[in-house]
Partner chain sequence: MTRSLVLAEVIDGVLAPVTAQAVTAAASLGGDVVLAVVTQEPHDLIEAASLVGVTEIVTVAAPGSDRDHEQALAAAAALVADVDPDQVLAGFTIRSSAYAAALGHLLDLGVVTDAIALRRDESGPLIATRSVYDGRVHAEVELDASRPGLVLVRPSTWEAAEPGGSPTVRSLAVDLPESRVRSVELVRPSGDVDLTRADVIFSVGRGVGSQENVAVFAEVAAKFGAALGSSRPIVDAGWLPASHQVGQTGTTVKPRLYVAFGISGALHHLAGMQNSQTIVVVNSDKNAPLFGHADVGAVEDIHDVVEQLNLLA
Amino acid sequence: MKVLVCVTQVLEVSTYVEFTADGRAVDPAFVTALVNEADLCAVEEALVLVEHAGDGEVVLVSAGEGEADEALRSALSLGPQRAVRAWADGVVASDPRSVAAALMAVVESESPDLVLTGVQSSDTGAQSVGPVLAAMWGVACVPVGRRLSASGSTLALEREFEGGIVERVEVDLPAVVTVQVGANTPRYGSFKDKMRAKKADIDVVVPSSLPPSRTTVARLCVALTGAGRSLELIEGGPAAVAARIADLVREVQS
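Just the structure of this chain, alone, in the form predicted on its own, please.
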């Protein structure tokens, strides 16, 4: 069984923050780069699946420039066999379609039985890459999964909802599953695995084609806190609510 796990590097922002000159990114001096917590849970689910299958491999993939190698090596230290990085100049990191297209190039070259992602990134809260990747691949996507088990070409898993309700799901493979934060406790890698990860060769796959980006970061700002906050109840239909939200965004930007 081959499981491909998507790993991303997220930014932990300090209490005081400054932005780059163009206002579109956080100054690197005020952030710490970490492996996304949900992605580590996805790695653990993949390792358990392959161990129970008795044969196969766990392959990590990240869409990013050279700094993404750090996240891949950190996740490799838990025990996966290989890591691949996908990147091209046309990839837009803030656009889920662009990132998914880059990851899709690795999916096509690896032909995995299953692709796992974290349910969302801890910095931006984005939850789109997994579903978009599944749509591009033409397979089912099961979000917010945990306790995965495989039998032949069928994957069984749980999804937990509000109020402690648990849904048991079965899906045909290949498929994409986004793994819930806290779905498990990721293992600590052995010293041998840490040394192997440090020296591992990380292949780079260049996507042959990318969709035009529909998302760009216009500007970052610090949200108002304390006395600066206000609450407004917006009434009306969807069009009226959307129009008022657009007005509020323009007011903040002005």
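Rigid core here is just the name for the largest C-alpha set that superposes within 1.5 Å across the two forms. Numbering follows the first chain given and starts at 1. Since the model is a prediction, treat every value here as computed from it, not as a measurement. What changes on going to the form predicted together with its partner chain:
Once both forms are overlaid on the rigid core, the distance between the two CA positions of G152 between the two forms is under 2 angstroms. With the core held fixed between the two forms, G23 has its Cα displaced by under 2 Å. After superposition on the rigid core, the Cα of A243 moves by 2 Å or more between the two forms.
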Given for the second form:
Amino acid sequence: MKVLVCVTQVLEVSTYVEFTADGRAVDPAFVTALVNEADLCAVEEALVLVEHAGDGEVVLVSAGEGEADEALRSALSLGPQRAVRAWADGVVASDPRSVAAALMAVVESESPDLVLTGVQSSDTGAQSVGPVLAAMWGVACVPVGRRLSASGSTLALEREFEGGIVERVEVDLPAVVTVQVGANTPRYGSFKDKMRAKKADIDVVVPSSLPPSRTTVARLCVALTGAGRSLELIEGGPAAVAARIADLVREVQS
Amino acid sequence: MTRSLVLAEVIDGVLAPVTAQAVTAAASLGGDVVLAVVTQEPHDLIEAASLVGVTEIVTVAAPGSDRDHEQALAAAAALVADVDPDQVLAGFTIRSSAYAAALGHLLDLGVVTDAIALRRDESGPLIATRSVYDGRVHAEVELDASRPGLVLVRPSTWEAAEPGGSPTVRSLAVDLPESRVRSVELVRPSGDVDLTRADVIFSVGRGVGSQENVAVFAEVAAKFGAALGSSRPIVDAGWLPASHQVGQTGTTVKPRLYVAFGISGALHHLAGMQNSQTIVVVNSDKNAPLFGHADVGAVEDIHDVVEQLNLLA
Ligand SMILES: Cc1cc2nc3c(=O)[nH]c(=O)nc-3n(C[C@H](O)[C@H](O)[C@H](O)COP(=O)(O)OP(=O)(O)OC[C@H]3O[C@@H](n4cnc5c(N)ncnc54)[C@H](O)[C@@H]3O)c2cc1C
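Since we've got the form predicted on its own here, give me the form predicted together with its partner chain too.
Zooming out: every chain and molecule, the one shown earlier first.
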């Protein structure tokens, strides 16, 4: 069984942020890059599927410029066999359709049985790359999935909905699944895998055609918090905090 | 004149609240608002769908379940072709997200998910605002005016349109494919607590650290007559049953008092508790996003606070 897992680097911004001169991105001085949490759950899910199948491989792909290699290397350290990067000038990183088109070039060259993505990128949360990639590939997509198991060319899994509703579903392979954050506890790779990840060759696949981008990030600004409430901070240490909470509880219950 | 198509969300034969909110968002752009209702028995929903601001209801009879996103995709594609809207709106929910980006690709629409504001200046492009980076930054996204846009609106962000409109009603026959995703079993939540009935909820997040510590909070909550809620990672770790989870994929609560211990404030958690009457947040990180939604906050270690609470119970 061959599973292709899409991973991406996400940005955590500091509390105080400034933007680039064109106002369309966060100034890199105010961000920390990490691997998207849900993607690591997808990698773990893929590794277990391939272990159970008894043979096959887990291949990673990320659509991005050189810095995407960092995400690929940290995900490789969990144990996948290979990693590929997809990029061409013209890929619009903020447009899930454009990102999916870049990933699609690797889906075509690798012909996997299954493609996994994380349910969302934690920084921008569009939940779109998996569904759009499935549409391009012409296969079914199961979003917000967990507990994947394969038998022959059938994949069984659970998908989640609002309000705690869970549906057990089956789908024929090939298919795309977006893996829910927290679906499993991703393993720490072995020392050997970590060393291998550091040195691994990462080929770059260049997508031959890209869809037009129908959205443009025009402007970023700092969000005003408050949500209509004004925050009163309790000072005075844990005892004072506890006393205030106890008062609030008694007010409600009296 | 502009025309919006709103795709209703139907769950268990009932119109989900986000639909009336999406109607408000669409109506704010002016022009016609066409509300599409795709479900097994759409005629049962005409009264509920007759919201103020809706000019026309289009129904599509669809045999599949409300979780069948392949059917929803085919119906939405037919509706866009039939209605020829300038923009399509739906809720930013798991059901809509399952097909929205695919619809955007197939019909070459600009897609923006999780919008918190929407406007069009004069005859310029549609501009949707998204909240990104843990809610710290807002991004204004312009949709290409040469193609229709598809915008998924964040639930509980727009007021709900009121019932009592008088739209015209027609039905559209669409040939719908059988889904390639086969339903085997539907599991509805069940469990030992009903958080929706609690006046006071003490809720623990990943900051709680261990299952033993969850037990400490459970004991203190019980002493105060509070129900015990949690964020999702606590349930994922198996430290509490799923019935305790507050948030998008858990329970939505509106207690008189919600006290969050060691919860950061992800959008998915907020979705389940932001309408609580009074929100108290205890977190050792003064920059935790949940403080931005709280009435009362304390930058403290939750273990120290629970120890003190125990003395007061
Ligand atoms: C489709 C989807 C649906 C989801 N549904 C839900 C849902 O229904 N409910 C839900 O909760 N999440 C849901 N999530 C997950 C959500 O995105 C977050 O990952 C989750 O809410 C984070 O939980 P947390 O705040 O407990 O953990 P974290 O984000 O890890 O935050 C832990 C917090 O604890 C604080 N802390 C740590 N130690 C201490 C200490 N000793 N004292 C004080 N503070 C401390 C930290 O400063 C931090 O702010 C969903 C995600 C997706 C993608």
